[in-house]
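Coming up is one lone chain in structure tokens, specifically the form predicted alone.
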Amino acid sequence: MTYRDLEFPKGFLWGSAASSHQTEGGNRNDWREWEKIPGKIRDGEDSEIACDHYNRYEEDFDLAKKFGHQVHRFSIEWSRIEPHMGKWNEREIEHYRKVVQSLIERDIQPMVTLHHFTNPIWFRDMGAWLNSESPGLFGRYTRKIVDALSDYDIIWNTINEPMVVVTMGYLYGEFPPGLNDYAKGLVVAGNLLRAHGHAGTGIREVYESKGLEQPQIAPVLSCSYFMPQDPENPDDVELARYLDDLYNHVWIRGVMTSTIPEPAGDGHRYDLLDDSADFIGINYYSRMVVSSEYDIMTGETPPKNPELERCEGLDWEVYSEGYYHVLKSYWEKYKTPIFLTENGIGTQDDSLRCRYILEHLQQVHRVIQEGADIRGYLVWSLTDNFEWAQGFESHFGLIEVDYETLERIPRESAYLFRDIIRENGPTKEMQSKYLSR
């Protein structure tokens, strides 16, 4: 195959992503309690130490700097900031100020996520996102932490993957609170929309009150490319279309139209959503093949394609072309800038990780050439980490973590990604080296 240099737009940002619970260790939240329930985490592992990033963040950011990263996305742990309802931990707020400062000192742009799956225990005990007061409580926390960090140049992510919170926590029951209730999941989707509105409004008002230039704000979506098992079967085609809209678009349509759309609400206007997104954060890993012969609402899906490579532990198929279709769909529907906030693969076969990154960047470049405004690309993740219900089974890091010693060991993919950043895109030599194997 003939390859060519893929030059990305001037000012395109490259980096990596992580989340507090998956890396920090020592958290006390609803997920840490969930891990104590037998059978919830594969092999009975827990995040008590995780990667010890809470204590080793400078070492990790030194590695990000060494490998040329220009932006790093991480999350604030709400349970550290507000361990008891209305009680603020100023020491932990200062910790996150130091984390942000550490990135800035290394000329790495901080991208801060306010909610990445985990909740304070007091919030869980009051019903979490099923409680009608939850959006306002999240907004209050947002204002507190944003006020403390607003003197730094930060890109803000409000809520990470709201539809994963809905599906995994309230439909399939694999994440806290472990429910199998579609109706409650829709309530949660609506409240997460309202929470994003409270957060966006809070950020805007904090910056305005201080006379500061408004920052960039966005929610972050989990996106999958839904494909009919039989493209000639109208029922399969309609199911793929329906699930694409329900999972990929209903929630962000609410953000873009300042409404709580059906089926998460009745379509009424929600003013707090006005001006709440400057761009859309998109996380993509794989496709989803669906069939009308399988009950997707209970988690049934057709057999995987044995010819496609897979993500370890999670069994996601590698399907880079889906990235193109997802990105093209978002651009055409919303004409809003896109930032690629997560993309990567869990594997100990680092040659597969190199191929995965290059093949997905080929698809990103393709959609940019067709006019999409895409601002940056983040690999998930900087280091190996605790992969939720999979424990430590999936190895996503550009940097390997030896969980016995906590030593950080750069993989070949870290060097490849460094070279991609230097060239502002994959060269034909990089593609030939890794994709011709």
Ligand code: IFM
The other form holds:
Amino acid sequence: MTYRDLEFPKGFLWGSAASSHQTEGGNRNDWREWEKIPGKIRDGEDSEIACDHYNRYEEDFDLAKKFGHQVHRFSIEWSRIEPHMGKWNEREIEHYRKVVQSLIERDIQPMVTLHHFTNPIWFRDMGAWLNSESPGLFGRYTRKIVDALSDYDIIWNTINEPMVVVTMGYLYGEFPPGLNDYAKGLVVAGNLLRAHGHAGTGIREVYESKGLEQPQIAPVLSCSYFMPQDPENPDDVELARYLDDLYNHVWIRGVMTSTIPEPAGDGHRYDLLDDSADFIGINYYSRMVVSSEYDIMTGETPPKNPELERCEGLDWEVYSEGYYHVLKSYWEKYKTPIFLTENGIGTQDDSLRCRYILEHLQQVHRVIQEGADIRGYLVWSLTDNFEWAQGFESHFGLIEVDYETLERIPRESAYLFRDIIRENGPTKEMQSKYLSR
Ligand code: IFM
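Moving from the form predicted alone, what structure would you give for the form predicted in complex with the ligand?
Let us now look at the entire complex, which starts with that chain.
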């Protein structure tokens, strides 16, 4: 196999991503309550300490700096800012000011997510995203925290992976509130769209009222590459097409057209969505092979391909070519800049992580060469962390966390990624070292 240097566009941004609940420790929210229910988290683990990032963020950002990261994406924990409805915790707001400041001091661009799966307990108790008040309440929190942080140069992400909230929480019941109710899932999808609109409008208005230059705003989508198990079977082909539209496109189509589209709504206009996405954040990990003989609505899928490598715990197949197809279709449909807000693999086999990153960057480079406007790439994640229902089973970090001592131990992939950043893309030497087997 011969390789060539893959040079990325000038100004392409490189870094890593994480979220509050998975790293901070000490959160009091709906997820922490969920973790207390026996059987919800693998091996009964919980996020009580997680990576203790709440106290160690400076150490973690020193590592991000050491390894050359230019952007760091993290989330604000809503339950810390508004622990009781309408009551703000100024000490926690100050904490996040320090977190942002600490990135800026290291010359790392903060990308801040306003909602990454977790909700305050009072919000859960009022029905969370099923409540028609939920979008407005999210908008009010957004204004509060954005107002407090707007003097820093921040790229804003509104809601992380709305369709994961819908499918895992309301269809498959693996995340709180643990429902198996497709109709309710669709109500949630609609309210998450409205919430994104409230957040986008809130951010714009805060900056405008202060005479500040408008920041970059984006929602972040989880995307999968849906493939028919039998490409000759029209039912499989149609199912893959249908799921691609439902999971990958319905929600973002709403953002792009300022509507609440079917089946999340009836297609009516929703003005607050206007001008709410300067770019689309895309998280990609794997493909999904579907067959009309399996009931995807109950989570049934055909057996995995034994020849493909897998993500530990989650069992996702490594399928880098899907990244190309997914990115190509987003670019062709929306012609809106894309930022790759998450990509990575949970594994203790770090040579697999190195291969995964390189193979996925090859696909990114390919789609950029074909004209897609892709602005940056973030590895999930900077450190190992609490992987939701999988507990600490999936090791996604460029940096290992020893959960006994909380020591951070950089993996070889951290050095490889540092070199990729230095060269603004994988060189032929890097590819032949890790990909020639
Ligand atoms: O850890 C998660 C993250 O919270 C959202 N995107 C997918 C990651 C890996 O499962």
